[in-house]
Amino acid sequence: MRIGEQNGEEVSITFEGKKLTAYAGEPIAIGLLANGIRRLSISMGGRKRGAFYVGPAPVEVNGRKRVDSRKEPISEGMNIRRGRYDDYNKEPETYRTSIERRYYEVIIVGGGPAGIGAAQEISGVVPTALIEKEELGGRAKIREDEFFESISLNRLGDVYERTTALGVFYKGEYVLVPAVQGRKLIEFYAKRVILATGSVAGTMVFENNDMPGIFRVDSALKAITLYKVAPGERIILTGRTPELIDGILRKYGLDYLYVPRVKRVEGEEGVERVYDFEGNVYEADAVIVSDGKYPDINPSTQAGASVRYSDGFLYPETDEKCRINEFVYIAGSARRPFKEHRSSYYHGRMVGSFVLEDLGYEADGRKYEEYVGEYYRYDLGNIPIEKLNHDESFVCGCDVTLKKVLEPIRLGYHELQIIKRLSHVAMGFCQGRYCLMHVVRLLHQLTGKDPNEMDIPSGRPPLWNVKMGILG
């Protein structure tokens, strides 16, 4: 259902033999959602999947398999069919690619409020690059945050939008950050790197939590504010942090009901009914999960950071200047999940000042401390394993059920790395961004083990999916 003025030209597409209209440039998954189509793929385990909660969302486009429906833009005449996780093209796609090298004093990875704040602090002093894998603004933009909208986006240095950083590597006195822009590989070299890679949206474990029609809060926000498409007509909002989206739902006049904890969802092609733990049943066609946000630790651990647990989440250890070593700094919600985008912005400015100090310039990062507000704090909490069907409750979108994670723990395997190998949790496309905290909770819940004593896996390059042809 479309809920506002659309950008782009109206075009005709075909889905499973049916003619539809959509808008050029919007992602395939969004165009199909606007037409009431939620089921897009079949998982390796034969589960029906959508595009907005867990797992990849491959579709077939004009005979080409494994097209990412979340990212591929719609164009006139597209012939789209549902895909399977185990579908592969018989002939590999081949093409020429290019490699470029760019040199800067400072590279900032992440174009949300923290990255923008750091860039504005630094770029007028030293050559600076700001790398963002989507568009500037991050979650502040999709939440239509008033503070963010008041910030001028001038003085950011060289901005590389839709450019995906793959990792951080040390080359003597320089740091190398390889990144992909389209089909081009860019090798960025700098003396200092700021990781302002933000947070990830928390997910929840309940029965059939992989069903089409379930949305992470960030996916729902993008659909509503960027593309003016509603997740559904009868929405259930669940989780510990409804404030991350309830204002947007009200602003756009969407009908929703808040149910703090969902036990089960049911339906044929997607969500039709929602059950809570008290036995109440709600008719619904969409569930938005808003259960906190956690630092994306993968970029920082790949760069060499150690992690600690506190206040309900894992975070990278830094010194008083937010450094993990002499080259790499962590800014904003990549370090702690701030409640307000204003806080992330000023934390970015503070870290930018620390970088200038270390490069020998006159700067005072402490002057921003008074503007840096609160970050979220959560209880670790228990997953209600005694009340859930373990075969139908998914810890990880890669077909890893609650049963698969509980089995090795109950057999006496209490090391995360071993549980990971036995269950395959955190071994998929997201490298554990959305599932690792569930395993930490379960291990603590069943054994009492301190999360600070757990062997947390590090992020591995490439940090995001990339076509092998580009690297080749």
The other form holds:
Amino acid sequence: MRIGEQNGEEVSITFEGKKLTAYAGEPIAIGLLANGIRRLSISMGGRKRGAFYVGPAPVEVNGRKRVDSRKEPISEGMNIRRGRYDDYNKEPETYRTSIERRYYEVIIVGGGPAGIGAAQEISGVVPTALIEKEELGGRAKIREDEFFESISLNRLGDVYERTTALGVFYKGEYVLVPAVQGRKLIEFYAKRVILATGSVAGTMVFENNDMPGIFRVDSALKAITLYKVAPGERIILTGRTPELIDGILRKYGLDYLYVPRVKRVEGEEGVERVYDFEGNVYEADAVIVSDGKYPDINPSTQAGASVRYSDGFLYPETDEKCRINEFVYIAGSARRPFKEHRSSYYHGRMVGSFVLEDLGYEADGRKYEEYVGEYYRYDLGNIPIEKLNHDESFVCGCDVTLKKVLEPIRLGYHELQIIKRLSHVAMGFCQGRYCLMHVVRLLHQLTGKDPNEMDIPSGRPPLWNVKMGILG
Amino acid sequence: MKADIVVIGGGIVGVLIAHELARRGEDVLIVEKRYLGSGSTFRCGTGIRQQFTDEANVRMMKRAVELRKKYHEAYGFPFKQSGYLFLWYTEEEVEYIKKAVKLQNSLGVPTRLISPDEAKEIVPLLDVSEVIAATRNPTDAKASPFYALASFAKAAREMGARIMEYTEVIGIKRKGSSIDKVITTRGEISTGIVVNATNARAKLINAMAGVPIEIPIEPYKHQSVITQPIKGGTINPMVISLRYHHAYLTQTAHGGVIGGVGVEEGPTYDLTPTYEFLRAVSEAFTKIIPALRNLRILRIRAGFYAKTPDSNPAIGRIKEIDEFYIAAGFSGHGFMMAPSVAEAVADIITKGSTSLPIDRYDPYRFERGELRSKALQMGRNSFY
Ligand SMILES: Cc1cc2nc3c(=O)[nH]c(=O)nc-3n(C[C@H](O)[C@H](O)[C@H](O)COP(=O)(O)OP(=O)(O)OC[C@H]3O[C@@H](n4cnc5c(N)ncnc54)[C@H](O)[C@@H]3O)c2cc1C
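Next up, the form predicted in complex with the partner chain in place of the form predicted on its own?
Every chain and every other molecule in the complex is listed next, the one we just looked at coming first.
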């Protein structure tokens, strides 16, 4: 359902042989959602999948397979069919167009409030690059955050949007951050790197939690605020942090019902019914899961950070200047999941100041301290394993069921590293971002093991999945 | 704590040795610094090959395949004989490999020289425009290191072997020429027999035990890549192209393409994955199979090739110590070789000798200056 003025021109497309209208430029998955179509792909395990929870969402477009429906913009006449996770194209089509090399004093990875704050602090003093894989603004933008809308996006140094950093590589005096922009490979070199890569949305384990019609809070926000398309007409909101989206739902006049914990969803093409643990059944066509936000530890650990646990989340260990070593700093929700975007922004400014100070400039980062507010603190949370069907509840979008994760634990494997390899959890598309916490929870629940005693796997390059044709 | 035999190192080699000893009724304890497999084993490319160019390696690998098949049937871990497919690009290579094929055939390994078209039938996505011939042995194989190691460890435990993880050996005490105690970060273990199965760190253990000879095993960083999954059965065999950065690639049971190239760094204990590898592996793989251009990389990771100057391991007893054995230095082929290595080591511990051809891996050969011909390995070798 469309809920506001649309950008772009109205165009006609075909989906599975059916003519539909959509708007040019919006992602395929959004255009289809607006037409009530939620089921887009089939997983490796043969499950019906949508585009908005976990896992990729490949579709076939004009005969080209494995097109990312969450990213690929719609254009006139597109002929779209459902895709499979294991589809591939026989014809090679991805080619790199060029390799460039750029030198800066400071590179900031992540263009959310923290990255923007850091860039504003630094760019007037030394050459700075701000790299963002989507568009500037991050979560703050899709939440239509008032504070964020009040700050100007000037003085950011060189901004590279739609540019995906592959990792942090140490080269003596310099740090190399290679990045992919379209078909271009850019090798950024700098003396200091700030990782302002933000947080990831918490997911939940319940029965059929991989069904089309289920939304991660960030994908629901994007649909609503960027594209003015509602996740559904009868929305169930669930999880421990409804405040991440309930304001937006109200603002757009979207009816929703808050159910703290969902047990099961059912439906043919996507969610139709939702069950809670009290025996209530709700008619619904969308479930938005908002269960906390967690630092995305992959970029930090790839860069060499060690991981600690407290207050319900894993985070990179840093010193008093938010450094993991001489070269790399962590700013914003990549370090602690801040409640307010304002906090992330000022934390970014503070870290920017620390960097300047370390580069020999006069700067006082501590002056921002008072503007940096609270971060989320939760308990670890638990998965009600006695009450769930283990074959139908998914820990991970790669068809890893609760059963597959419990099996090795029950066989006596209490090392996360082993459980990961035996169950294949945290080894697929998301590289653990949305599933690792569930394994931490399960291991703690079943063995009492303290998360700080667990051997947490490090992020590996590339930080985000990238096509071989661009690198080769 | 006490144990008749202490195996230091819980990689595929250490675990299989302990498994074989336990099977023969010995009292054996594995001491592993981190978790089982955390060394090279879990970083390996999953390949099991018999296409070597010298007799001992062909025989050892052939025996290893027989054993692995037997245990695959007994324990149920995945093991697939989907073959190795070597691609060759020059007459000189083909001449060389014809001799190897003859040797392999004479030892019962059914390798065949095939045409580029036949190669393309086996893997239709291959670009064979520069290939002039290929060699294929359908009995070569692949197996998941995770399931294989876990199954053998479980069976070893059931037969009485003990395993200590997150326990590092930091010293070895001797009484004269005899082993007395193994000192770990979690206490001392009284024992009379030590097996050094620490691969990349074998030198350190040798020094702790006072091994009087030089066994030059050095750690080199090698990396591998894993991509998003594609339809199972798209790339069945392990495809090898020495021409393109010594590349090897195949598909895992989960559908992802796995493999690596011979970008080698070292000696070093650093295991940080590198950008250079990311580039080189993408370049090679997309040359060999152009359709891989469209495929996304999930991650790269690094492990050790524990290398000796002739790329053959050091396996055997150190005579000056009562009793100390070594099985380490496996370059890029320790995973495939482990079952027969375990049999050989268990033979020499329990019977004093073995019928397997381990003379080639004599730990004293370096001292004597009797290096062997290089084992054919992915990574550096005689071509390119
Ligand atoms: C990228 C890559 C690809 C490869 N591909 C293949 C392939 O396709 N096929 C193949 O056959 N081989 C392959 N190999 C090689 C293979 O991985 C190794 O030869 C094999 O795993 C060696 O097994 P291992 O048990 O000897 O050593 P490891 O697995 O390294 O085990 C040694 C163990 O000793 C432990 N240890 C070390 N010091 C101590 C101490 N002081 N106290 C206690 N424990 C200690 C370590 O933690 C480690 O777990 C590859 C290797 C790499 C890096």
